[in-house]
Each structure stands twice: as structure tokens, then as C-alpha cells.
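Take a look at this one chain, the form predicted on its own, written out in C-alpha cells.
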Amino acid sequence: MTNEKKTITNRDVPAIYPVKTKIQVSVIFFVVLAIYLTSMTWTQSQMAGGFTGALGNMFNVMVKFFPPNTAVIPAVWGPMVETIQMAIIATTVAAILTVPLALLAAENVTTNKPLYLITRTFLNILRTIPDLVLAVIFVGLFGIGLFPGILALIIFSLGILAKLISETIEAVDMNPMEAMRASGANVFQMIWYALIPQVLPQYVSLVLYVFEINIRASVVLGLVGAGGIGLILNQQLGFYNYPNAMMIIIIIFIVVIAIEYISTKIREALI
């Protein structure tokens, strides 16, 4: 009996992806590349001085911002604290309102299909409205101040939090809830004892993440009159007080980095 050795060639090795898939991926890649190149060319043609001119203008503008005027620091801390308060209040209210909405938007918890679809549609509508547009609307309704900014941030945060937490709920292990249902527990008992322990760490982490976003967003909302440090920054830019504006930007940067660092440490401790 003879042993026949078979030489394996490249043709004998099966391809990871079929030829049709490779062609489709290649076509998509070149289409996306063409879109990028076309967009870059069009953007370049729309710039008055071209990309080189933009770099020169940026240098000229940045020269006006330095050196920062440190004399404005005492007058800036008050509005900066207001900005943080806006973010805290908005995040807290949104975190409370998110709980029922996230439960209703979770398909594995809400068995009523129409109620689930209505809640999902409502949250999708909330996310389609930019926070800046909300701030403009509320400033028009209530006037310049912190209250319009807080309302805008609440709605903005609610759309983000409810979606993320509802998806977290849909990914939980349903066996504990099924076991409690079989033992006669009601809906609230199942949620409290089986669902919340699984979701709580992610819930706190997402709330902290949205709080970081609200700190940044509240600065932008101030540009349209929604109060806080953004309102002061807009005034200084409008008066062409660039050294003052630069000092305000530096303070905002330091505060945001500090809050993000603390928030990251808290999330690492929870997860």
C-alpha cells in the first residue's frame, strides 16, 4: 500500500470571503473615497484664500488672543459655577425622568408593542432636535438666563440617556426576572430585585458621561443667551476683547478636564 502525498496549492485553499463580497466591498471603498476627494476639492474651492490662506489667518487671529488677561479670573468664576450648576440640575432631572422612559423603550421589559413603539418614536424625536435649537426656542419663550439653558439640557440629556439605558436593559440576563415571575413576583419586584442590580453600574456610568457632555454643551448654549460662562464668552468676543476671551477659554478647558478626570475615576470604580 502506497501513501500518496497531495500538494496543496493556492487554488485548494477556500477564500475567506466570496468573490461577490470582495467586489462589493471594493466598489463601496472606491465610492466612499471618491466622495471624500470630491468633498475636499469642493471645500477647498469654497475657501476665499484657500487652505494656505486659512492657516495664515489662523495665525493672525491667535496672535490677538495672547497673552491671556488674568485680571478677568475673579469675574469669571461666578458664571463658571452657574454653568456647572446648569449641568448638574439638567443631568439630575434627566436621570430621574429617564428611568420610566428607558423601561418603556426596552423591548424585553415592555411587552405592549404599541406602547414600546410610541416611546421609541418619542425618544427618536427628542434626539433629532439639536440642543442649540432647543436653547434658542426656550430663550425666546422665557428670556435670557439659566432657566432656558436648563430646559434645553434636560431634553437633550433625556434623549441620549433613555436610548443608551434602554439598550443596556435589553442586553441584561432575563433569567433572574423569569425566575422571580415564576415564583409570583410582580413587575415592580422583578425590576427592583432582578433588573436594577444588573443595570445600576452602567446607569451611573452613563449619567456621569452625559454630565460631562452637558458641561461642554452648556458653554455653547450660553452663546445664544442661555446663561452661564458661554454668555460671558460671547460678550467678550463681541467686544473684541480677545485676551479676556482666551482666559475664559483656558478656565473652561481646565474645569472640563478636571470634571472629566473625576468622572472617569468614578466610572472605573463602578464598572
The other form holds:
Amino acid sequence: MTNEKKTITNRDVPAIYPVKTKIQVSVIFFVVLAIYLTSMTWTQSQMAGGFTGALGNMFNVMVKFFPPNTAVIPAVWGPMVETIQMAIIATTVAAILTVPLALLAAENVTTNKPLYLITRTFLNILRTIPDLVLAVIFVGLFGIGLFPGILALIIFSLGILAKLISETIEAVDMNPMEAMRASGANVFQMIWYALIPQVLPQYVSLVLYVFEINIRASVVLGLVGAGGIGLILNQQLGFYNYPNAMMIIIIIFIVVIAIEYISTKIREALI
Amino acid sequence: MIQFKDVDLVYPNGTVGLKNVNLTINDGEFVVVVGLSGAGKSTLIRSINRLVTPTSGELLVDNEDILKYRGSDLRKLRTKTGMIFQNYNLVKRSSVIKNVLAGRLGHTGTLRSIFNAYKKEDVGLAYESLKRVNIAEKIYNRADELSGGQQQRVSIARVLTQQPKYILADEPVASLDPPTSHQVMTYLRKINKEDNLTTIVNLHFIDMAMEYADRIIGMRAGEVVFDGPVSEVTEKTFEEIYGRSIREDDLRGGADQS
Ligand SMILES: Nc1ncnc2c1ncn2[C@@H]1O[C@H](COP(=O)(O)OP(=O)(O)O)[C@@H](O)[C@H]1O
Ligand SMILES: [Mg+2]
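Switch from the form predicted on its own to the form predicted together with its partner chain and print that structure.
Below is the whole assembly, all chains and molecules, this chain first.
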């Protein structure tokens, strides 16, 4: 009796995923696993001596970095501030330029389909260019210094910011916009009174987030000649002056952590 | 005065929203439009402020055909027609007073409104409107801190601040419980009497229609199938409008509780 009941329940309960999906997922899983395994063994054989050899070599280099040279602190302070300024200027410009772009790339605001698609495509293309490539191109065009770095960061952060903010705009409650249109408001008033209050906290949070990314990116960009602390770090490494380089890395580490901490606290308070 | 003359509306996908509608709504009337869901009540009301545009016929508001309106003419028409929605349509993150002041946007220049530089008398008017619906004590609360009934009262205050000539209310009580529904309808009725504001309300509760309307318009499949004073309306009339017998859920109930 109980046995019979059990079989019936078993038969009555359908699987959550259809069999076809299960097979597809399994196949994809094994293909990915296979790719991982082959690429792992391939990399191993390419590295002379494999992992163990690499680790030993790394240890030998690491020792040369210690102790860090604290005497360079006063000298690197200026470039560090330059790096931060680079990130601030780039983030600010990007935050301003983002507003029209994000509005044009939001389907619920830009009802003109071609205009929306053109903006979307433009932003997608922007985001496919890595920041380092941008920096190399601009350093080539304008020479070594802060300006090419700032330009690269602006374009890089514009791609991320406009995309994320246009998605925030697409998720807003459209009802108040309709109410304002029905009361005779024009498009600017609708955006200002119904849209901005809904996206402002997200906007500020995302700008701060992009600022954090820009601080780290501006260090890296300096390595390819785009000014700031990255440039100094690159020089010191080039001169094999490892204790100086180590001190610079520690300073960068502390500054990045401090800025991230403050920015995270502000973002938490906003949302 | 609002006049529909042979108005048809076919949506781009081919759905018929309005079919050969002929109506005259006189100043100061309190009209309730009834009909099943999908009958075309919203389409009728939203044609008047051109949130949707009829595809043929003439629609006269104060003796001007509004179907040709574009741009600033359209905005001027909309400042004349205040709208109340089922979901209140407030900016939830903004304060009550800011929401109510938004009713003045159509009367305010873009620059002035962007700098929040509302005229003193506009702010006074907004506060006065809040007092009229007994919610002035919530002036600085965020809209989403209020209950549904309170939010709908704020949206009525917003419409009052707009100082329109017509009020269009699309299912204003559909999201509210019976006592709150009666409260909201009572405010709409009171404003209609005090300010002589022509009011058109979509409802699907027949007991509420009977209680508050001067005149009832019945719609079915985009057509006006009944139009007459409340005194001429019986249960049979509703059965004809709805095309079926009356059920429990066609009634809001709770009339004695208000
Ligand atoms: N934007 C639209 N596009 C296409 N069809 C619509 C649109 N809005 C409403 N309709 C259709 O028009 C008819 C009337 O709708 P509506 O006026 O909203 O009725 P009601 O308010 O009485 O429920 C319905 O069949 C509805 O599906
Ligand atoms: Mg409707």
C-alpha cells in the first residue's frame, strides 16, 4: 500500500529542468573542464621547471625588495598626489559626460529607437578597448605625462559608468513621469523631478565606485608613461632599485586601501 | 465642456480602444465611467489629455479640437486636465511637498523649476491643497512612508495645486480598502462641488458609482452602451453594460463605514 503510494508520488513529481537542458549543461561542463586541464598542462610545460622552479625564482627576487627604503617617502609624495588628482579629474569629467550618454542609452527615456541603438553601440565599443591600450595610444599621441593618462581614464570610466547608469535609469518607476507628463510638464522637468531623485543615490554610489577603480587604474597607467606614481615606480624598477620600489608599492597600497575604505563607507550610507 | 464627436481609436497593434464615441460632458458634472476591464474606460479618459490619441473623429475641449495639438498646445491642455491614477504615481523618494509642488510644473518655466524657485504663492497653494485633503501634517515625510490612502490624498493635493478645470481619475480606488476608497471618493466629490471642477472617474464598482455619480456612462468593447443620470440606472442597466449578471466582486461595499 505505502509502496504503491510512493511510486505514484515519484511519477507525479516532474523534474525542475527538462532532460535536454540537463544534457546540454553536462556537455558544456565537461568541455570547459577539458579546456582547463589541457591549458594547465600546456602552460606547465612552457614554463622552464614548472611551478616549483617559478616559485623558487620568485623567492630570490622577493628578497631583494627588503627592507623597503623609507628615505624615498618625501620624494614620492608629489607623484602620489598627481595620481590621485588624475583619478579625481578623470572621474569628475566622466561623471558629467555620463549624464547625457546614459539618458540616451536608456530605452525608457530615449524612445527614438535609432538614437538609442547608436548610443548603446558607441558605449559597447568604448568598453571593449582596455584602459592600458588607450593609455599607450594617448602617450604615443601626446607624449609622456598626466594628460594622456587622464584622457585614457575618462574614456575608460565613461564606458563603465554610462552603461551602469543607463541600466539604473531603465529600472526606475515610470509612473511619476507619466503623472508629470499628464500635468503639462516638459521633458526636462520630468527628468529633473521624477527621474533624478530616483537615480541620484545609485549615481553617486557608482561614481565613487568608478573613482576607486580609477585610482588603481591610474597607478597602472603610470607604468606605461601616463604620469603619476606609476611612472616613478616603473623608473625605480628599471634601475633595479628594489627597496625604493617596495616603499612605493607600500605607499600605493596604503593610499588605495584608505580611499576604498572611505568610499565604501560613503556608499553604504547612501543605499 | 468636453465633446466627443464620432471618436474612434485603434491601437497600433489593431486593438480597438474606442468605437464611434459620441459624448458631451458639461462643466461641473461628476461623471462615473463603468465597464468591465478592457472595455475602454482608460482609453476614453486618456484621450481627453492626449496620453493616447484617437485615430478619427473630433474631440473638443472648451470648443477646440485637441486632436491636432502638439508641443506647447498639448502641455497647455494638460495643465487644464488634472489626472489621478490607480497607483498614485508619486515620486516615492521625494517629500510630500515636493510631490505636490510638481503639480505646478506645467505653469512654471523650466529654469525656475530646475532651481526649485517656485513662486511663494505656489508653495502656499500646495500647502493649502494638502490641508484640504487633511494631510498637511505629513508635508516633509517621504511619499513612500505614507499608506495607500494617504498617498492617494497627496496625489489629489497635487492635482488641486495644478488648478485644473477638469479632473480625470482612472480607477482611483482600485488599490485601496473599502473605508479608504469611500474617503477618497468623498474628497473627489467635495472638490467637485466646492470648486465646480468637472470630474470624470473610472470605476468598476457599481455600488460606488451609484453612490457618488451624477451621471453614469457605461462602456463595453470600446463603445458607449449607456449614458444617463444615476436616477435612471438600475441593476438591469449594469447587467446590460457588463453583459452578464452582477457578482459579489462588482461591489466595493463598506459604504456605512466611512
Ligand atoms: N497601449 C495599448 N496598445 C494596444 N492595446 C491597448 C493599449 N492600451 C489598451 N489596449 C487595449 O484596448 C482595450 C481597452 O483598454 P483600456 O482602455 O485600458 O480598458 P479599461 O480601462 O476599461 O480596462 C483593451 O482591449 C486593451 O487591451
Ligand atoms: Mg483601465
